[in-house]
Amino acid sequence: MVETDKPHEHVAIERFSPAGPLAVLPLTDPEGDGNDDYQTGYRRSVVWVCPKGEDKYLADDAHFLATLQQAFGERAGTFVAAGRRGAYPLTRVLADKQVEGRCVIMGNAAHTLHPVAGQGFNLCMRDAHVLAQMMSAQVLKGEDIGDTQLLKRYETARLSDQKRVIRFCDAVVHGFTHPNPAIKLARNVALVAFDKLPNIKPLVANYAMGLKS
């Protein structure tokens, strides 16, 4: 958690560098309930991808804030305070199987993704939603919600969406870290198109949500 001298106005900002993404995300004020139409919060969460081992140099608050300011720029204002930080290795984890007998693993236990596109949570929610629907139908029929065949059908039903999102996240990471000038040019053109063309953002949002259109 960090604090800035400029209110976030509930806007998330993400910057990209050769090392990876740097995201500054709005947090609600401790005394607020988060449901106000406009809450002038100054607290933000930071997700910062850095090379292995570099995080140890950011343990000091003053050095962390200065390095963060240099990397992120002035868009969020001045970073004036920093809270406790943690470092986690970015390792893609994909389970060989998600169902065994009456046991199901789902969400991050089944697929841990790079945070670049923020799709891990969305994918977890879709896993839970599909399983809940299938179990509800099973209850209405008066049948066992832990039936192995039901759980296997859940696993099969989710694989396509999971693989699609994994490919999408991998492509985004590759596009923002690859040194090839042609790929850099294509990436920059795509970002401009994403920002300027009115129909692109809904298409990308629907794709990220697992919708067909």
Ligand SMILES: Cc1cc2nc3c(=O)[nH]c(=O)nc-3n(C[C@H](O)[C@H](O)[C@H](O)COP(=O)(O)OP(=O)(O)OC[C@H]3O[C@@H](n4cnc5c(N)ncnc54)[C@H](O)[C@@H]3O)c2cc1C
Contents of the next structure:
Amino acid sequence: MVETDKPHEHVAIERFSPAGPLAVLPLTDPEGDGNDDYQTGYRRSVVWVCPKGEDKYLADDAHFLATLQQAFGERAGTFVAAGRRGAYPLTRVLADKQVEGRCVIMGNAAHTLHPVAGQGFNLCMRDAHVLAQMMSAQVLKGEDIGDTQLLKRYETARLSDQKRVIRFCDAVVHGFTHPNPAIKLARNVALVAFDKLPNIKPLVANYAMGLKS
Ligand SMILES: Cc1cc2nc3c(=O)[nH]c(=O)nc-3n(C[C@H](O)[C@H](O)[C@H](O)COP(=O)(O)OP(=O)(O)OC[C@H]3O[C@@H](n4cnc5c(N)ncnc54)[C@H](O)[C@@H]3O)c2cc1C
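Pass me the form predicted in complex with the ligand as well; I've looked at the form predicted on its own already.
Below, the chain from earlier opens the complete complex, with every other chain and molecule after it.
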């Protein structure tokens, strides 16, 4: 958690560097009794992808805030306070099998994605929705919700969306970290177009949410 001198206004900001993305995301304020020492609407979480072995996050608060400010710039204002930090290795996972007998693995255990596009939890929700629908239909037919054939059909039904999102996240990571100047130019043109052209953002958002393929 960090605090800025500018309110977040519920806007997430992500910057891309050759080392990986750096995202600053709005945080909901905790329920308070009015005596807490935080200002409403100024708390944000930070997702900072660093090369293996880098330990920027471990530095003392003042050094961490200065390094973050330098890497992120002024878009979110000045970083004035930092909370506890942790580091996690980023590992891509797509389980060989998501179903065995009457057991289904879901969520990160089934697929772990790069957080570049914030897609992992959305994907888990779509998996859960499809499984719930299939199980409801099974209940209405008076049949077993743990039937292996049903669960296998669930796995098959979800694989294409899961692979699509993994490819999408990989493409975003490679697109933003690739050193080739031609790819950098194409990326920058695409970003400007994304920002300026009407109707592109809803299209990309729908694609990312799995509403259109
Ligand atoms: C930095 C980051 C940012 C993200 N941002 C977004 C986003 O903006 N939008 C989005 O849709 N998704 C996002 N995701 C992905 C999202 O966090 C995951 O999809 C989601 O957390 C998966 O939930 P889960 O319950 O399957 O796994 P987890 O959240 O990983 O939960 C698994 C839990 O099991 C515990 N556990 C593990 N092993 C054991 C064990 N042996 N015994 C007992 N407990 C155990 C772990 O400690 C953990 O608490 C992000 C991921 C990361 C890393």
